[in-house]
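Have a look below at one chain only, the form predicted alone, in C-alpha cells format.
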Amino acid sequence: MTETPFHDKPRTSCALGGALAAISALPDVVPIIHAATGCGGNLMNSVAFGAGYLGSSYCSGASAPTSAVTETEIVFGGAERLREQIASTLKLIEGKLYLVATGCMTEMIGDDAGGAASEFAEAGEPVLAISTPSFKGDCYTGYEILLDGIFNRWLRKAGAADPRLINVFGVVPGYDPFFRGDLEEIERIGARLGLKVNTFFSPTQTFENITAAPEAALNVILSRTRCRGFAERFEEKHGVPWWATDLPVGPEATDAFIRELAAKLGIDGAERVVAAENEWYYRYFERTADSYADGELRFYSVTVTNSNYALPLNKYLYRELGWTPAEIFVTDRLEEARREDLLAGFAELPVKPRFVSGSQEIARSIDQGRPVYRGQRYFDALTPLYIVGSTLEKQMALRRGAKYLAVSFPAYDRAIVAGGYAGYRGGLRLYEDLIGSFMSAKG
C-alpha cells in the first residue's frame, strides 16, 4: 500500500489563494471569486494574518467581491450567478481590470468563467478569468496562473523596448512575507543604476507599470524554482529577454546581482554604486563588530523557508555572519527539475537543503541524533543553535534553549509592515533582527 503524506500546519494555501494574495497587492485590480462560500474569505485571512499581519487592501479580505456559489448552483450550475457578479461588480467597485478567480467547486461542476468573463469583454469591459482550482497546484502556483493571465494573454504587444525598463517576478506576494520591502530595495538598487523598475506588488507601483511591462529591456526572475515557463512564455509573445537569479541578501551577493545585472543590460555604473553601498552598509555594519567578536555571536543555524528565501538566507548566514549551518529545510513542494536548479547553488555550502513540509518531520530530523540536554555528565550539544523559520518553529527552538526569528510563511509572532531583507538595507535589517531579537534578555 502506498503511504499518503501526511502535512499537518501547511504552509501554503491552494492556487486560488496564491493568485487572491497577488491580486490584493496589485494596483487597481479587482478580484472577482467564483468559488463556493467561505473559500475566498477563509483564503484571504490566511494571508492576512500568516504574512507578519499583512492585512487587506483595496476590495480584499472580507471586502472582495465573490459569486459564493451554494448547492443551487452545484447542482444547476453556477455561470449565470457569475454574470450577475461580475455585473454587479462592474456597477460598484471600481477597477481598472477585473479578475475572476476559480475555485474547485466551479471547476468541478463545468461552469465556463472564461465565457462568462469574455462576453464582457467583448463588450469593452477589462475583465478577464484565470483557472485556479487547488487541483492545478499551491499558491505558488496560483501566482504564476495569475502572472501569465494578465502578462501573458491580456496586456498586448508593445512597440520599441525602453533598454533602462525591467520587470521584476518571483516574489510572492504574502508567503514570502517581506514581498513589500524586498521589491521596494530592488526598486531602490535599480534606481540607483539609472533604471525603471517594474516590481508590479510594491506599494510604490501604479496600474501604467502593469500596462508598461511589455516594454521592459528584461524580465528578472528573483527565484530558481519559479516563473520560468512563464517568462519563456512572455518573451515568445513580447520578445523580452528573461534571467533567472537568486533575491540578493547582504552585500556580498548583492553585489553579484549589480554587476550582472549592469552586465545584462550593457551599462555602466556598477562600480560606483557598489562602492557608495558597501561604504553605507559597512559605516553601520563596523559599529557592531566589537559585540558581535567578543559577543561570541556564531551559532549553529537550522532554516525552514521556502524554496525562495532558502539559499540567499543561508549564503547570507554562512558567508557574512560566519553560523555553521546543521539542517537546511525548504517547504515549498517543488518538480525534480525544479530541485536540481535550486541544489546547484547549494554547492559553495556544507549542508544541502531537505525537501520537508510537515513541522512534526521537521522536528524529527533536527532532534535525530541531537538529543535534548537531559543533565547527563557528558553531551554532545548543537549548541548555540538559531532557528530561522516560520512561527510554526517556535515551540520547537524554546524546547531545545535555541534562538529563533519567524522570517518565513507563516509568521505570526510578529508585524511586517515596511521591513524586507533583501539588498544592503535588507541585509543589515536581518543583522538587526538576528541578534536583536535576544538582546534584550541581557537588560
Second form
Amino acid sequence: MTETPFHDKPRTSCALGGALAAISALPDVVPIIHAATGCGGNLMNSVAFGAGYLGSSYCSGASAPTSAVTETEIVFGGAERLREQIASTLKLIEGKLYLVATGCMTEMIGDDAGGAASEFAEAGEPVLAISTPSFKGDCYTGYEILLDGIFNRWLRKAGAADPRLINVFGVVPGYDPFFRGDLEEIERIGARLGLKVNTFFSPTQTFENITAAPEAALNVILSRTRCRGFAERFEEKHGVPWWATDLPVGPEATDAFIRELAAKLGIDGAERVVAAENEWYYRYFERTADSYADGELRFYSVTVTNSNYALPLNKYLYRELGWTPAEIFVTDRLEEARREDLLAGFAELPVKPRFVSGSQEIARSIDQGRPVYRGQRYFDALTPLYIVGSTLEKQMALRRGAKYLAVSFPAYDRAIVAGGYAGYRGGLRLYEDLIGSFMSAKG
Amino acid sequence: MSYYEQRIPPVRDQRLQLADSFSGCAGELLECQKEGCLMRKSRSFWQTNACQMSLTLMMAATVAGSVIVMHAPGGCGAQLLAINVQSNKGRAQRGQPPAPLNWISTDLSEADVIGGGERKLEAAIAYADREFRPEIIFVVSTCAPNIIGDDVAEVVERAKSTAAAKVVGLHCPGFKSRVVASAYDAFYHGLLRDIPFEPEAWKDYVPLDPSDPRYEMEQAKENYQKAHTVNLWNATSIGYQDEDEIKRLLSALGLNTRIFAEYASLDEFRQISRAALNISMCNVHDDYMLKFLEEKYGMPYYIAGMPIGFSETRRWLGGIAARFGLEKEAARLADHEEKLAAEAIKPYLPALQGKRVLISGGVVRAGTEAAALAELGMEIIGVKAYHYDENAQPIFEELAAKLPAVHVSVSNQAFELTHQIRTLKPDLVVTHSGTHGLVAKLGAPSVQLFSADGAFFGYGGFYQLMRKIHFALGNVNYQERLAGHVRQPYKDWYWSADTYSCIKEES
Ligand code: SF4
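Please move on to the form predicted together with its partner chain, as the form predicted alone is already shown.
Full complex below, order starting with the chain above.
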C-alpha cells in the first residue's frame, strides 16, 4: 500500500488538539492556548462533536483562555501578549495547574512560551508550558506531550511509594471516544483487587490523583503503541516501573489482565475476582444466546479503528462472539517499531492489520477481489458483513449492505456518555451496541 | 489595483473599520467609532473562538460537486467532520442527495515547515482531481503556509491549467483577523476570481437568430425575464426555510428569485450575471461580492439589514419593491401578511411580554432581533454583537434610535456572557449556536439566535421564532437542575466587578 504524503479526511487532529482534549478531562487543569483565536475553538469543537458528542467541561470549549495572537504578534512576536494572558488567566480563572499549550504559528515565529511560563513558575505560580505545534505530531502525540509535561517535568515526588496504587495511561481522551467509561471499568476492577487506581481523566478523579501519581507501584499503559517514551522517562524520574498491555475488552481479555496485573504487583485475590466477575457476566450473557445463536448472528468483520482499539476489539469479535475477521485497518500514524509491537499482538488472530487511514482507500481495498453480490447463483460474497469503524465508514457499509457500528473517532452518529467497552461490563455493553444497532430496524 | 484584481483578498481589518471589544450603549458605540477609540479597544484576557478559516469552510462545503484541499497542518480541518453533517442536512432540505464531503489535508510536517509545502500542495490538488473527479477544487490556505511563505496563489494558478476541475483559492489564514466575518470576503474572493458567472452559449442557451422573424419578440421576452429576476445571497447562518420565505414574498411581487452562493453548482453560478438585482440578507455578509458584481456587470445591489420582525420585514421588502416600482404592492402585501402573522402570534404574547431578554451573536441578527422582540413587548436587557464593522453601522443607528438606553457590547467572549447571565438573570437568552450549553449550565433558558435548520425571516419565520420562545419558556426545569450542579471556572471577585473589566484601550 502506498502512503500518500497527504491525508484523506484525517481521523486525528494536531498535537494541540490532542493536548486540549486531554486537558479538558483533567480536574482543575486550565489550558492557555498560545495561538490564534480560532485554533482552540476549532480543535475542541471537533472533539466535542466527533467523540460521540463529548461536549465541553469546566474551562474547555469556548471558555478556554488563549493568547489569541493576530498579525501584530506574528510579525513582532507574541511573548508579551502571552505574558499578559497568563497573568489575566491567573487572576480570573480558578485552577490548580495552568498549561500553556502552543499552536504552530507561535512556534514557527519562535515565541519562547517556555520562558514566559517559567517566569510565572519562578514566582510560585503553577504554570507550565508544553510545545504542541501541529508539525510535531497528531493528537496522539499531543496527549503524550501533555503527559510528559505534567508528570515528568512538573510533578515532584511527595509521599512514600504506595504498593497498592497504580497509574493508568494510554487511553487517549476524545480520540478514544469511550475513554471515560473504559477508565472507570479499570478503576472498578482495580478496586475489586484492593487497588487504588489513578486514571486521571475520568469523572471520578481529582487533582490529588495527579499529584499522587509518583507514589504509584506500577504504571499500566493500556496501549501497545502509545506512551512508551513517556513511561520510560517516568520510571527514570520517579522510579515507577511500567507495563504495556492492551485495554481488556470482554471476559477472556479481562481475566488475563487481572491475573497479570496481580502477578506484577505480587498481590493475591485475582482468581476470586475473575470467578465472581465471570459469574456475573455469564448470567447476563447466557440469556442472549437464544436470540444470538438462533438468529445465526455470526459475521465477517471489518474493523477500522486506531491502534489502541484494533486488537482488543478484534479479540472480542473473534474469541467472544466467534466472528471471522476479514480485514483489520489501523488508522493512526505509527513509527515502524510501534507497528511491530502492534503486529506481535495479532499473532493469535487469523488476520493481520493493515495500516491505512484514508476512507477512500479503505473502501477500495475492501471491494478489491470481493465484488458485491448481483444475483449470481453460486457466489461467495463477503456476507454477512459487519463493519465496526468510525462514522466515516457508514456510507461504505450502506453501499455494501453491511451492518455497522461506529466505535472509533470520529463517531458522530451516536451519543457516547458513560458507556465504555472495557472489562466485563464493557463486554456486555459492546454486545448490546453491536446487536442493538440493527435490532432497531425491527418493529 | 482594486482588491478584486489581487490574488489574495484583504481581510476586513484592511478594508473596513472594525472592532471586537466594546461596552456601552449604541449611541456611545457610534460616538466611539467616530472618534476612533473603538478600533483601539482590546482585552487583557481572551477566550478561544473561531477563525475566518472555519467559517470559510462552512460555506465552501455546501458548494455542489466540490472537494476541499486544506493546505494546512493536520489540525486545521478538524471541524470539517461537523461541517459535513450540516451541509448534508442543507442538501437534503433542498432536495439534493447527501454526498460525503471529500477533503484532504496536506498535513504539513516539520520538514514542510522548513522546506516549504508547495510541491505537496501541487500533488494534493492533482490527487483530489484524479481521485474524486470534482467540478470544483477549493484550495484553502491557512496560517502555516502564510508564515512559511508558500505561494499558494501561484500553485492555484498553475493547477488551473492541469486540473480538470475549476481550482479556486480560498485565502483565509486565521491569524490575519480576529474577525471571523472576514471569511465572507475570503470565500467570495475565491469565487469571483476563479468561477465563471456568465452563461455560456450553446451550453446554457441557444443564441437568438437575428434572421428569425420572432427575434425581437424573443429578445424582449429575455430582457423582461432578466428585469424581473433577482439573486438572493445566502451565507451560512441563513437556512433553507428562510430562503423559501423570502422567495415566497418576492414571488408574490412577481419577482423570480435565484439563490447564491451556498448549495449552488458550477452550472448555476453561470447564471449570476443574468439578473436585475443582487439582494443581500445581511449587512455584514455580502458587500464584497455585490460591489464586485456592480463593478463588473453593472448590476445594482441591495443591502439593507435583515427581514426579521414586522417593521424590518416591511421596510426591507419595500426597499426591494421600490427598485421595481412595486412599492404599493409591497405595502399591501405587508399589510396582508402582518395581519395573518399577528393573529397567529397573538396567543403567545401574554406569556412573552415583559420577559427580560439578553441577545448575543452576529451583529446584524442580534440588533435586528432585539428590535423585533422589543416591538412585541419583550424587555431587551442587553445586546451583544460578536463583532462590529462599519457595514453594521445602520444597525446601531437603529438601536440608538429604538433602544437608546439598552446596553450593547461587542463581545464573543464566554466569560462576559457568563457574567451577564449570572448578574442580570435574564428570563431568556437568545444566543449564537455553540453557546447554549454554557447558558443552560447557568440556569437560563435559551433559543437560537439563528439556525440553518430553523425559520426566522419574514412572517412565517417570525411566527416560528415566537412559537419557539414560548415553547422554551414553558419548561425550564432542565436548566435549573443542571445549573445547581455545575462549577464555573471564574474567581469570585469577577462577579462583583464590571462584566467588561478586561476591556482596555491601546494607545
Ligand atoms: S487560526 Fe490558523 S492555524 Fe488556527 S485553525 Fe485557524 S487557520 Fe488553522
